[in-house]
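A lone chain, given as structure tokens: the form predicted alone.
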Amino acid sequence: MDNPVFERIKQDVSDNDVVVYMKGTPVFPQCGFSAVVVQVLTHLGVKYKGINVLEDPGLREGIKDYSNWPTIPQLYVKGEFVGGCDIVREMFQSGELAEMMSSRGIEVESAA
């Protein structure tokens, strides 16, 4: 079964390392935990490509059905589904999302 969202995921996922679907922009989100995902990924000085929900809302219900993972914002990394807000803030107040990045070949500018 063809789903093109699903499709437009994949395609987002593997052409970037880092990716973040989130509500807003990483220059203006529009929730609170879309901010945090973007502060800690700015603290760490990662590149990564912000992609807005709010302007499909086909993509907005697409992600938590490709992730089953019902909140919004999501980090993937080299393709992989890491987690929401509460996951990204813990990895890096523990330093294991540093670290995780780091070991898949992605630039960090500061460790936490």
Contents of the next structure:
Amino acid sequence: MDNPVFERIKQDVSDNDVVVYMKGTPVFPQCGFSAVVVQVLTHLGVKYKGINVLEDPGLREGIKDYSNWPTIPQLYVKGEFVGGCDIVREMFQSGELAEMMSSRGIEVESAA
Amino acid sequence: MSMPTDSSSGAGRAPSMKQRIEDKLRAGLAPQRLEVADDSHKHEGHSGWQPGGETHFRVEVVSQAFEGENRVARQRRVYALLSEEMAERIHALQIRTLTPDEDAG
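Compare with the form predicted alone: the form predicted in complex with the partner chain:
So here's everything in the complex, that chain up top.
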């Protein structure tokens, strides 16, 4: 844990229940896979923080080392890495994502 | 309907990226079922796409090796097997991982 970016990541994922590291912003995603995660979270109606890795090359690489996951987007819930686009989509479709959020005390508006 | 251009392993040519993915996953996971699709043509002009394609792939793999592992662990395994290819050229890899039981169910 010597990468200075890790401190920032730790701070962000502990200050916010739901965090997405993505390309672009929730309003203007700049990658189809990031857009999928935004759509899912919007559909569930959960509050989340989107962090644009394109604005920070150090973060863009650092987040991959932090999570041991080589691609963006990445979803974190309560500080824990949940997965990338495919996992988020699968868990959304099966209802697991909504269930996991509620079980951790995160308000979900609509389950699926 | 246009057929995706697939230049797999012609004589004397370097193996296609699709072929390399298949070889690595077969060697590393002994899959019961493996499908690798090159979706690069669907992403032409998008970020991460390069002339010549071979940038966007979709993988569905059924392997006993995934038994008892969660989704994150399974996909990490796939990414690790393909780390060279990821570093070289692959921009996006969609992954679906199943155990034989899940595949049958």
